[in-house]
Every structure is written in C-alpha cells, then in structure tokens.
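A single chain, nothing else alongside it, follows as structure tokens in the form predicted alone.
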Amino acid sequence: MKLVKLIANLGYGSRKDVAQMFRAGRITDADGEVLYADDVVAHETIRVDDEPLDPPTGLVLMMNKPLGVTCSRKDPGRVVYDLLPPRYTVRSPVLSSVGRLDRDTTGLLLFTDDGALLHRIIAPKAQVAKVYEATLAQDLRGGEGALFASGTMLLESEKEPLAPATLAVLGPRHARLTVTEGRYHQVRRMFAAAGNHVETLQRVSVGQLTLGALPQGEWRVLDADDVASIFAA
C-alpha cells in the first residue's frame, strides 16, 4: 500500500492532508530522515511527527471503562471514543468495541479493526468468559450459584435459556460472575431475577486478559499475546 493511503488510512487526515504533511517534512523515518509518499518503508520505522505511526490494520486495544461513559459513537454525554486519539474515530477499517458495557457498568472493553477477531471473540460458539466483580443492594440469598450454573436459567422476555454461569461469592454482597455470553444487560438481569439489585459492576477480565494496573479511564494497544490470552482456556 501506497504510504500516503496508509497514512490517511490511519486516520491522520484525507490523503490531500497527508501529502501536504509528506511535502512539509514532517513524515520521517526512525532516524529522522524525511521520507517521500513513493518510499518502501517498514511501518514501525515511520515517524509521524517524531512519533511512531500508530499500529496497522489489525489494531487491538483495552480499556479500563470508566462510569458514566457510553459505549457509543453518538450520545449527549460522553462515549468511550472521546477518550481515544481523534484519528482512532476515523481509521478505516473503523474501530469498533468488542461488545458493549452500559454507562453504569467499569472495567475491560476491547476494541479492534478486524471484524473477523471481533466475531471470534463474541460469537457464544467460542465461549470465551467474561468476568464481573458486583456488589448487590442486599445479601445473597444462597441459592444464586445453582441457578446461574443450572443451564435452565431463563431471562424475561427471552425464549432461550442462559448457558450456565459461574458465581463465586465474596462477600455477603459482593460477588464474582462468570458468563460466556453477552446478552443485553445480562448481569443485572439475572440479579434481578434471583431478586436482587446489582449497585456496582465491573468486568475484571475476558478470557485470561486482566485489566492489569490500567488506570480506570486510560487504554492500551495489546500484543499477540494478549490477544491469545482471551482465548486460552
């Protein structure tokens, strides 16, 4: 691919910017040497301004969500894009969030530009875990654990049944759930179907990658294998 269409690709401006930014000096490679829109470079030794040019085609991120932030591209408040680089909103392949997480709920959401990743991630066939840490408005009653693993489990308004989940309590109101589906609102629902309310929630992991350290409201470009961490069983 022509460097001025990768550029531009990346979300760093039209390709008539991007030509103008080749004509102005300020694509180099990592040794500060201009480059020319025609140049076969390696994409890691290009600077954008003295920066690395972000990651090609294939980009995989994570968030640490914070509250009050809507997995959306349009809301009157604040979306998760908002805390990305602008050039992120426009790169095509478009970046998408892997699934959702609804404004009250924190933790890991990924994003990526590989539609097929992304489909291999929430398809229920892969059933890759996703786990949440919420604390509940009243104690557990004792027969959560059975019900959310039993198979049976069904939702209002839904015809399916849940396939089992995973309940670890850690506290009289402060539970760890493991699901490997990603229906609307899904931990809060079977909550309130065993009778209770959830006040905070937050995923903690999917697959076996981890939030980590990640600050709450900050994100990071993930590695080959982090990506194989959400897989691994």
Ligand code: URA
Given for the second form:
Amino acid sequence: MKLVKLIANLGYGSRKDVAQMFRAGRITDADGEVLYADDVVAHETIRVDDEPLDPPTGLVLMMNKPLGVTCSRKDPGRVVYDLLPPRYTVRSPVLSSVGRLDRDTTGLLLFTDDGALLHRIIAPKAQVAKVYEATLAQDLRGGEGALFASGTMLLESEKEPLAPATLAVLGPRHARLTVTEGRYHQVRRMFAAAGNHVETLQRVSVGQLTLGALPQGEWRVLDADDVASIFAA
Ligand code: URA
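Coords for the form predicted together with the named molecule, given the form predicted alone:
Below: every chain and molecule of the assembly, starting with the one above.
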C-alpha cells in the first residue's frame, strides 16, 4: 500500500493532510531521514514527528475497563473509545470492541480491527471461556452450580437454553462464573434467575488471556502470543 494511504488509514488525517505532512518533512525513517510518498519502507521504521507510526492493521488491544463507561460509540456519556488515543478511533478498518461489557462491569475488554478474529473470539462455537468474578447481594443457596451447568437454563424472554457454565464458589457472596457465550447482561441475568443480585462484576480472563497487572482504565497492545492465548485450551 502506498505510504499516503497507509498513514491516512491509521487516522493521521486525510490523504491530502498526509501528503502535506510528507512535504513538510514530518515523516522520516528511524534515522531521521525524510521519507517521500513513493518510498517503500518497513512499517516499523516509519516515524511521524519522530514518533513510531501506530501499529498496522491487525491491531489487537486489551483494556481493563473501568466502571461507568459504556462500549457503544453512540451512547451519551463516557465510552471506552474515549480511553484510547483519538487516532485509534478513526482508523480504517475500524477498531471495535470484541463484544461488550456493561457500564457497571469492569475488567478485560478486547478490541480489534480484524473482523475475522473478532468473529472467532465471540462465536459460541469457538467455546472461548469468559471468566467473571461477581459479588452478590445475598448468600449463594447451593443449587446455582447445578442450574448453571445444566445446559437447559432459559433466561427470561429467550427461547434458546444457555450453554453449560461453570460456577466456582469463592465465598458466601462471591463467585467465579465461566461462560462460553456473550448474551445480553448474561451473568447478571443468570444470577437474577437464581434469585440473587450481582453487586459487582469483573471479567478476569478471556481464554487463557488474563488481566495481569493492567490497572483499571489502562490498555495495551497484544502480541501474537497474547492472541494465541485467547484460543489456548
Ligand atoms: N454479563 C453481564 O451481565 N454483564 C457484562 O458486562 C458481561 C457479562
């Protein structure tokens, strides 16, 4: 791909803006040599105003989503995209969250501009485990694990039973739930159907990829090993 198109697609400006950046000598290689629009150079050697060019298409990020932000670009108020560099929100192909977390749910949220990868992660057939930790308003009663694992549990107004999910009891009002689907408000609705109420909810892992030490509100670019860990058994 021509450099002007490549850099414009990464959100640095229109093609006209980027052509002007070339003319102004703002686009260089790693040694500070000015690049020209027709040059053929490796992505990682390109600098814009002395800063490395943003990552190429195929970008995958993880965020530790904080409370109080939503995942839809259209929502009023703060959205997860406000926590990313503004350029990332105007890239082409577009960067999207991989599924969504509720406003009041924290934890591991993935983003990618790779539509096929996004589909592979969220497709129920892929059986990628999403692990949530919940604190509950009332003590667990003891039957929830069997109900969630049954494969016959129906959520209100749904016709398709939930795939079996695994409950680990961490305390009287504290549980870890592993699901392989991503239905609307799924975890909250599962506990509600069991007569409880989720007070706090955090997603701690997707596949074998965990939040690690990533602080809330922060994000990082994933490498190939991180992405492979999403699909690791
Ligand atoms: N289940 C929920 O209830 N909320 C989320 O954000 C994710 C799963």
